[in-house]
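Shown next as structure tokens: one chain only, the form predicted alone.
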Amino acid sequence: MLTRLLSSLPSSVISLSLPPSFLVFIVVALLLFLLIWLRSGPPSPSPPRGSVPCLPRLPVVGSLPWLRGDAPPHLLFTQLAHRYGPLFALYLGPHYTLVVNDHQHAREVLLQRGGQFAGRPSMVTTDLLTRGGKDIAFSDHTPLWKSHRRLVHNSFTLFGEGTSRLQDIVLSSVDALCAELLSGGHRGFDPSPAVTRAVTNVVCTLVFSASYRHGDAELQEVMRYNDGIVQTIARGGLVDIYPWMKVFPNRSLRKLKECIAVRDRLLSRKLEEHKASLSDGDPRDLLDALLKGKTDSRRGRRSPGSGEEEEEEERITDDHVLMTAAEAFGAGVETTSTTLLWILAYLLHHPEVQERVQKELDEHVGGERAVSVSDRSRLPYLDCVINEGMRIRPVSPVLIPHTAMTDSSIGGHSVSRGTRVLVNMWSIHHDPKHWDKPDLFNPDRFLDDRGRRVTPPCFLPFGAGPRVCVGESLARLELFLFLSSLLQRMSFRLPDGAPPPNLQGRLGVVLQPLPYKVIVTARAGWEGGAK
């Protein structure tokens, strides 16, 4: 029976790279687990769930047999919502999980009861990635996490958020990217490597003041380990559902550990260099700002009569600083570069949108200078193109799982503490009740009748509430400067006879477009790439 059940699991769940002998061993282990379960009787009743519809389940495997098929989770959940309703439940192995597919319930989870649903589940792969939850995105909601998040937010401000420093960093990479893209001549090429290098360079400069040229060995190392982590962490599959399976040989898990080791060696070296050269002046980069903020927060928490043990338990450590730097790469590179590549793919499908953006740029910026953040208010249509790109192809179609930190409710249905909650952003961003022709790329949906920007309440590309993306303002700044600069300086078209990009994408850690080729031509006055 279990062999049949395992064969019905989605490929994303069983992609463990195990040899056949170990797969047999897993089946035997699951069979023994099932026998123990049958002898010991059924588990304790599930917490009260009101009338939330739930997929069927079986011992050990839960609802996994009903999640069969080749569709990725965001599409599968959207299909299931048509049958079970916008809020339904399932069992990922033993884990009772609610799936939210509409914006009313999502806003309840993220905003109205955001503090009650701000927890994170502990998973094998993310614990490895974050040294047991010493980051921001995957860490559970605790007083220490709140202090850590506040430190990161303050560090962005201390380093220069809202000033020209971040803009200067991004524009430097923009110039390099434009020069590289324009060097391709009139042949078709894949823009993905150049875009990823440029965004990686932004993060390297932002985090530890290193700016690299194309082909630099350390930049290649950063890109290799980051790509390795992205490619392997999504294959956690069964080991995140059944943590005891980590005792079995697992090529993906081994590869993930190797990439993390490379990452940590590089970032630890940068951290030690920064600690040795830290001065009382303005921070040079994010690592400086984090180290200064960490020291200030420790001083602020010390009070007469406080015990050293309490201080030791609560303080932010070097590991937190290191994992914040690591997360800047994991979250900052992949999401921004992928969003840019999706938007370029859609512009190839809709050249009239590209022409309209360029007309707006010509009228309100011109060709005599580079675009700056101050131009954003004068470029509403370009801003809408970015929003539409994030809507139609959300890079995180299902948000990182939330957990209920206390007994609560969603839509009037009771939710017990510890329940996992998945927010299906794809379904929310493609809901025909709120988006006219949701599968059509239409930036005008973010403009009102008078041409002013509008932000529908069901548009949540960065999440919302206590768990909203801490790097949202930086990401928006990057997307604006990269896209406006590219379209100011060059035009993109398909190679002769080439089909337009495939828009289905492939799902790993993020939803990425499949590779496609472009031909880039300089616009008048920008033949040199920069001014």
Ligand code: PLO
Contents of the next structure:
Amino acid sequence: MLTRLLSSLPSSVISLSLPPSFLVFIVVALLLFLLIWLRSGPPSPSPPRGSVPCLPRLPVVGSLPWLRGDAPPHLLFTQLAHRYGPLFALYLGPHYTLVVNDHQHAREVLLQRGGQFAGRPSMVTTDLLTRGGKDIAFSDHTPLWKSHRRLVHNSFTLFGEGTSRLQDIVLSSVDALCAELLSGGHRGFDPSPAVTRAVTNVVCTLVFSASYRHGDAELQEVMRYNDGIVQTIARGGLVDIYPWMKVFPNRSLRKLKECIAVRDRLLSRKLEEHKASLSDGDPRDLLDALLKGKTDSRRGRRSPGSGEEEEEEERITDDHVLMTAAEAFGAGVETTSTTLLWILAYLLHHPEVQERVQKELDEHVGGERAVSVSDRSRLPYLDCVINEGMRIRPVSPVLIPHTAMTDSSIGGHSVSRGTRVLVNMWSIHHDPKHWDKPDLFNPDRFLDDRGRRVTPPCFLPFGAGPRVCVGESLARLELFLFLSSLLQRMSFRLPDGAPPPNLQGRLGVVLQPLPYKVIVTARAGWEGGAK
Ligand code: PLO
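Provide the structure of the form predicted together with the named molecule, given the form predicted alone shown above.
Full complex below, order starting with the chain above.
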């Protein structure tokens, strides 16, 4: 969240030509803040003495004036790391925050001392989004969070590896996607709406067994509310640094609340339908698996000695199930579609890579049948292309903020409890000490001299440790199935005379490519999109 928030700062807060009403607002806001601050003491832990190099700061605004400029946070932090070193500190308003820019320190925070840094700060927008932290990604680390996460993990496993469920869902959606892309004709078009719709459809089927036809009203509604959340979560910014600002009228927060209301209405309906038709058989989808798992875990825990009260406290509620479904949905759509669009953008820049993937597909799968999960081990180069896409353009260039749950340390520097830690995955994925020509799209870097796959230690597109992305294997499987099926059936090229896609991207809730156009041609035998 903070990444987006920082990106909105230069224009929205620190502009010098403020209208008078805004100045009054700022003065009132500052007074209110000072009042709260004086009553509750400094809200952030103070940095230990002799610690990490820190940006300058002012009262109340902290280091924000030094974070101005056009660069998005991941690039700004990377520049600052050249000046201050790979681990530096700054004040986001009143919050003392460490920024980690190299993989050694990141491994300490995420893995070696992952348990100590597994907390999350509370933020106004994400608290709204998750009913006060009843989700997995944004909620703070508690015993309830742990059992909730385990439940989600187990439910995902039911639909991911080991079953052909995901494969069937993706493949039926791929047929429709291919037909849609191939009907684009010989004029260039933006592949983004079709890709997003296909991915949304997969996630809807996975989460609540709904699969929609093109133009379906409910699908439109789902895509509209999601879009609204993406836009407002990206702009609701300042309230996440200064929570007291939520008392002032804020158009962005209002829109966020409206979209959340639409989401909740839709998902509550799905939840009620699922509860009514839940049977003893196999779960039909993620909602079923969560509902079943929730009852099972409660039954399992009910031991004779355990007091009712404790159980009441630890319970995974319907709210948790609802928030999980909403989050699985949001995370599943935004990240997967964005990664696919980045990879397509790079393939347009590097037609030789596309040809090599297609050659690999022709040799190991052929054109007579659809690609399946079991082909994965035979398609190492495709895997490398996916990895290289996630390295060069991580969808989450700065990970969701962590907090220290106890006093701890990073790189020998002591860190006080409550300190926020931002891991800049962008700088880790572009560190010239560990990557040869980091700005070059080169999938071969994930193969060793003998053509075997390697995973360098500085490659952490899903994070790591207790907070690692819970959907990682599902995501990898989905990316594999989508990309292999698309490249088996069609080729992508630039429209004549069109410039190749801009690779800078735009940071919203994730780092997205700017819109670009493609021409799609069917490969031999796949003219209709499916067989
Ligand atoms: C996307 C919009 C949805 O409506 C809500 C949502 C839930 C989970 C978020 C996701 C959004 C954006 C991408 C996030 C994901 C959790 C993990 C993932 C932030 C806001 C990343 C990239 O860290």
